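Here we start with a single chain on its own, the form predicted on its own, put down as structure tokens.
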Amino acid sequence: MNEIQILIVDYGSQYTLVIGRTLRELGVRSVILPPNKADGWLKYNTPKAVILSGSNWSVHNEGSPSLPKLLDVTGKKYLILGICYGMQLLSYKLGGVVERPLSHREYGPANVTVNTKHPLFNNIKEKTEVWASHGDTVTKLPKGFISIATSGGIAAMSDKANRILGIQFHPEVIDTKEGKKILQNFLKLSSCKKDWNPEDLIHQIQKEVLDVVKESKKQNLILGVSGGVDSTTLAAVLAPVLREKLICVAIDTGGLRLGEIEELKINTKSAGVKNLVIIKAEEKFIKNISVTIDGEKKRAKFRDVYKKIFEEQIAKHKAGFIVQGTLATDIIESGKIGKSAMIKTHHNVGLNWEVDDLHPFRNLFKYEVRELARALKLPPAVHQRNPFPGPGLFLRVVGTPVSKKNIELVREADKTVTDILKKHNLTKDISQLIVALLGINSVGVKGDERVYGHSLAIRAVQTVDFMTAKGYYFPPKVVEEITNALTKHKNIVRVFFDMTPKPPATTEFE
């Protein structure tokens, strides 16, 4: 494949890999590295452009990350684009002023007025809606720079040669309406050429895994499968080249939805899986998880049992590797990319295995995996399937202990809501559905009698990459139908609907 055209310097933003995802969507490959490793890469490579990511740091914090030492800030070797913290850092290092004015703190949607004559904003509306998340802002530009966008303050800057650019908002997220166009304009300014497509990526992943396997005496691989789009697609990528060496292991944790094991069997068969092992472990998981109601502790308890079961399978099949369908989103939220803040633990990230742990999808987002699934000609049941967390329904019993009875209640409620959404043809509009049992008992009236029962929360979101999401608003008649159907259960008294966006909420309650 061609040399990497774009270096993305990762300062720990939750959106850093979204930049890489958007560039790939535009057909251009990139490499994402923290500042210290970026120096090592720049020593032997000259990209066409460098993008500096956002961060949870302030340039005024002690120990805040700085520019790579080998970065050419003259713009002679390559173009530079600073995004959010990246723009602040460029300005600060080049002699500008960065402050924290109360009048220009932006968190969420913002309206920006751009200089449409500047090539970065070619074919962009003069007033455009963007997504911003910053407390610091550039209040005085470095010498030789001009402001090319405003939103109550400086929202973008450029040197006079259009080689060093900065944007205060985030063009990489879907909520910036014309963000992809802005990044496309930057690629054009950088003279980048398209060099990425799903078919190339499939072959690249196959080669990457095969090269690792050939260097080992133990060549069997264990792949954890759930029947979902990520693990099923990874199985379809690897099955043709690994054949009998690929052993797919699925765990019936007791936290699965109704009919999920049967669906898993169908999906893995469509992926060409020959060796499928299903482990029944409901009692082990419930016993371990039921001791706490804390979300992070529940995830940790799940990980303990999950890891032990896979270690047993690794030993049984004499495998030298475990391979998982971990996505960039999982790694970001686990705080494993650069120096990003840990949002929540993921059951398959950061486990210390005695064998090599492979994550071939580590730089991909959900929508990209769906593209791979389509390229592999997997059925819609795979590439259109909504995601479901690894710990499953255990994360949807919130604020009250996990028990077989509570899990069964949530499982039935999930099926009820899903059937109603299918009947109204709404599933196509929803990226993920969450039906959760809340640890809030309250008084109700059923059959003219007082009852004291459970509360359920219904949450649906719409998103492309799961880094940001909008709460889905159900039509009133569907709200009424869901509420009536759920409260027919003798132990359910109230139904709440949650439309909180991400951020500030995450997709799941836990």
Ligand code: XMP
Second form
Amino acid sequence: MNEIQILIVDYGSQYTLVIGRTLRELGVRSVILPPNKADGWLKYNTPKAVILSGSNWSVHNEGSPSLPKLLDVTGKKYLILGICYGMQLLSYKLGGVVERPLSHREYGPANVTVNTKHPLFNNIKEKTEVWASHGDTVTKLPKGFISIATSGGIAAMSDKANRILGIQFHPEVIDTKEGKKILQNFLKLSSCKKDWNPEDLIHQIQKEVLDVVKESKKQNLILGVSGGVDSTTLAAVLAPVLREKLICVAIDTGGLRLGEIEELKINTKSAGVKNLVIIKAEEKFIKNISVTIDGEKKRAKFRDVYKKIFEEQIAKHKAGFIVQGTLATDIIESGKIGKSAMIKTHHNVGLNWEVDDLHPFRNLFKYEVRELARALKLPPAVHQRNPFPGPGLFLRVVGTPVSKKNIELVREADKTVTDILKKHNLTKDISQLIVALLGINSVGVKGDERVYGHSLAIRAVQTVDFMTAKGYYFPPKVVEEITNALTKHKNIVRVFFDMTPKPPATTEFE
Ligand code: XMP
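Having looked at the form predicted on its own, could you now put up the form predicted in complex with ligand XMP?
Following is the full complex, with the preceding chain placed first.
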């Protein structure tokens, strides 16, 4: 599958995601990373272009974010486009002057006169309406740069080779009337090819996997399925070409939510899976995980048991491969970013296997997998499904050991809250719901008696990619309904709601 062609460095502008979405509408995929992560990515990847986003910062503020250290600003390796703060930062770092003149602050609609001879403004009207939001302005260009648009001051700049570009206004915002055309011109200048077409991607992935499998003596593949969007979509991509060679394995870990195995059976059927093996292993998982309350140690224990079960399945089915739905975000988050070849004997994200493991989705983001699922005509239950961690409810018993009883309590509470949210039609506003049992017991009153019982924490987040997330504020009447419903349980006396954003918190509690 094609490598990602555009890196967007995110300096915190509220419009950064809109840049990514607009590029995708123009047929080109991109990766969005904060400056420090962009460095890690640039170490192993050479994009065709880098876009530096806007920001609330001024380049003169102490602690303002800088260019990624590995960014090549010669224009030789790739094109660069600085937008707003991105342009100011480029100018400042390349020897220009950035000031805050009272006369040239713009907030909202502005009129710009562009140099229509410059390829960035090809087919753009000479006088065009844009959307701008800046206090700082580039007042003197770096050596070798020319102004290619004005709106009282310098509104856009370019080096002589048209490789390093800056725009003071926001082409990604819809109020910039010809903004999409400007971004299209930029894509053309950077020779980006269209790489966002779900049907083509599906064929590319199928071919890539088939090519690897054909070379192997052992042609069976094991795919772990959870019923979630990634593994179900991967199964749906591969099932038509691998047929019975694809063995889907689902583990009933004991940490699943109510009805999940039934949903999984329906989802894998709609994905066209021929071989589905369901392994029941609740006792093994709980026995191993209950020895610790440390989140990471629990994950390690989970992985040990999980790996053992898969190894047994590999041997039983004489498989030559494990296929996993690892996404670009998983690779980036794990810090092991690179031109990760699809095939790795000892892969660097999760487990090491005796057989080769394949990561056909390694360059995709969650929203892209959802689009593949739509293109494959999988039901909405798959493409609209919220993520759920592999270790499941084991991560949602926090600060107290996992036990069958605790897990059952969380499972019941999760179902109660989910049903309330469905009733109020709120699930569409939420990217993920977390209901966790906290290891904090406290005093309560039930009837006329004092009781000493458990606390539950409810957390819902809104996010596009789970790299960052906003805590969701439930409407007050829903808070009341959830609290009333949960405290009906004889052992629950308190319900906490957690709206902490990520960062500093994470989505899960551990
Ligand atoms: P955090 O908590 O890191 O989670 O913000 C981001 C997303 O990843 C999921 N998550 C996991 N998924 N194994 C998984 O398969 C894990 O150990 C794990 N931990 C977190 C989390 O549910 C959220 O969607």
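Positions refer to the first chain, counted from 1. So that the term is clear: the rigid core is the largest set of C-alpha atoms that superpose within 1.5 Å between two forms. These numbers were taken from a predicted model, which means no experiment stands behind them.
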Exercise for the section: Evaluate the two-part rigid decomposition between these two forms and tell whether Ile482 and Val277 fall together. Expected result: yes
